[in-house]
Amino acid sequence: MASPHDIQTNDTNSAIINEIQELKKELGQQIIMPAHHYQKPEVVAVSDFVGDSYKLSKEGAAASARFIVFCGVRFMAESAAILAAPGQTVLIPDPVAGCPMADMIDAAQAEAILDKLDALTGQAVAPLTYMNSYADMKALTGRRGGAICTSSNAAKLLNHYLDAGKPVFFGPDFNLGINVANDLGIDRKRIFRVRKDGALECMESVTDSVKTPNPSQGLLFIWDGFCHVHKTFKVDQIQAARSRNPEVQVIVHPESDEAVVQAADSSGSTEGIYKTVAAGTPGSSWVVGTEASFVHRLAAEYPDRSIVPLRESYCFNMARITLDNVLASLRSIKAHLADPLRPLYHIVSVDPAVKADAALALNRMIDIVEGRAGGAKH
């Protein structure tokens, strides 16, 4: 089976790329096309800018284009639609491009957990929801005074709420939550995994019944979700990489298991990984534990150093965005502008009530991270 980063024949690519570039030139400032780091190299090459979910949400919100053709998975395109200005339309080249992690929790489940935690702790628990979630979760987060976070800013957002004396419900990714908690030095007796049946599991095993952790004293409650791409990384893979080259530097994404993060030399968001490896010296060797399409593109950009994936692990939802369906989106915009009765491919729409609440959570993230006035309101 070919891997998602494999490129089509050069002749086919060239013809499609040429038409995409011509359409972009013709449409001019009416369109902008952001792409996530995990997109195929050829899609990144025709995009206007590339980044992780935080960079895309921030820069996408600042865009003035009438049409945003979002090269990423659906929750990212939804976020762009939530933050879009009146009159802006967000398109996603393939609406089936989803996220299994985002599917692991919905607003009804989260609301039931929050109600339980509020009663348990005797105060309003703040939801801190990972960007890898759908609009209903973002809206619930906004309504309950919480914020969205990304892997690049989760520590800052978590600190914001803990410093305000609020316990936090974090989801849907357990690994990101526990790895950030470890970085912040939060007492494991006050961290609880929230199982899908609502059961709470303390993250520190205590045999002395007198000292059994009390969930009512919990600071951080983490939903038991995961990313299938990053769950494939194991400590023995790091050990094998080091046995092959003792000088190698291992960097992984914090969606990896905590044992993997602790065994690596460093961890970081996708943007953080990109910047770290880009700042490396020529001749340096890197093993990178994240989505393999991104790692291969990084290796192609920096051929003067060795950059290989910890394991060939792909996000096949990201790979659903192709040059063909990007071209179809652009053609639909041109046709629609000539005749408004012609459909656009494919509009990302969010219910207005959901959009308003979700925008609160997304803007709260940006306010807190950027230190803007209003960031402390929650």
Ligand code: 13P
Contents of the next structure:
Amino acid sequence: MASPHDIQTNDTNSAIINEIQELKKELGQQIIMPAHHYQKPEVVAVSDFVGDSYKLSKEGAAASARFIVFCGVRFMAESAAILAAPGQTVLIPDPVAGCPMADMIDAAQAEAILDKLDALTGQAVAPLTYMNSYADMKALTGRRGGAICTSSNAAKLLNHYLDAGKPVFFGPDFNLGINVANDLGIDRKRIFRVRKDGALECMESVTDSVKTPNPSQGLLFIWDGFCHVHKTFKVDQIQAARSRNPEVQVIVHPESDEAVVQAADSSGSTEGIYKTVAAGTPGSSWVVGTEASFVHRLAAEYPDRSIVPLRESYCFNMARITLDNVLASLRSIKAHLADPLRPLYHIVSVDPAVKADAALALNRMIDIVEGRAGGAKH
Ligand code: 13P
Ligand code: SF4
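Same protein, the form predicted together with ligand 13P this time rather than the form predicted on its own?
Below is the entire complex, every chain and molecule, led by the chain shown above.
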């Protein structure tokens, strides 16, 4: 099946790749090009490093290059811009590369929910916000004592706040929230789904009115957002894969439905999936429930094992980054350095009014995950 990520191995492509490599050599230490795991294989091939959203934010924050050409979707490039040092500029080759899940909540909606939850629980509920969100949400999270998390560290961050005795509001991805809650064994009577209209729905349906779950006792409140790419994975696809090959190992991303994660053998972030499959033995068989272009790249890198997607499900936003627009970004840097009046393609800018608070929330994540002292300050 043709996919938006299919590599075109033609002469035009190799001319573009050559020019990208030449420009990268010429610009040297002035630029760095990170790429997310869901990028097209030919974009990954010209990038400087590839990773999941945590690795990209941590390594991006440590980079000293003047220009960061971010090959990923906008919320990722925006996070790099929030963490950028003064004088660093983040570019995204296609500014239209969005993430529908990140659009599912904004700061005004979250603020209203947090006020309601604070009143209901009688405590300051901590926002724990998925990286897949925009700067306004990250800033609100920082202001209200919360942190950002990614799929690789959500359990650690959630534990951090629960251990401190704080109820948590998690968003926007419902699936990641409930899957992590399951990993931590949180009592379902104390978990509530937060509907877009603010209605709260307990995760355990109790018919006895005396035992009706009381949101004032809630520990975890999860917003009702989702990723359409991961929503397409179903338990019967796993069953069908196992009936074709009982030896197969099924690994999925935790943005998949709860039932899918429970039916799989394991789950993890894109970097976690990459490392698990890479550590598999030659001859092993893998069915992978995440973005399909990434699964096909894994299969191409490890031809000694069978690696297939659970379903051909693609992120068309990630696919907006192409060799053509990466080249346009690099050419714009060269032109801009020669003449500062020439525009850069395309600058990711963050409102200075939100940047400091958003950086607070992102740095709290890095501090807590890396065990740095700042993690305790909230
Ligand atoms: P990772 O942090 O696992 O790379 O996930 C990012 C993402 O957008 C998955 O859909
Ligand atoms: Fe957003 Fe889903 Fe694409 Fe990840 S795969 S960037 S969550 S739309």
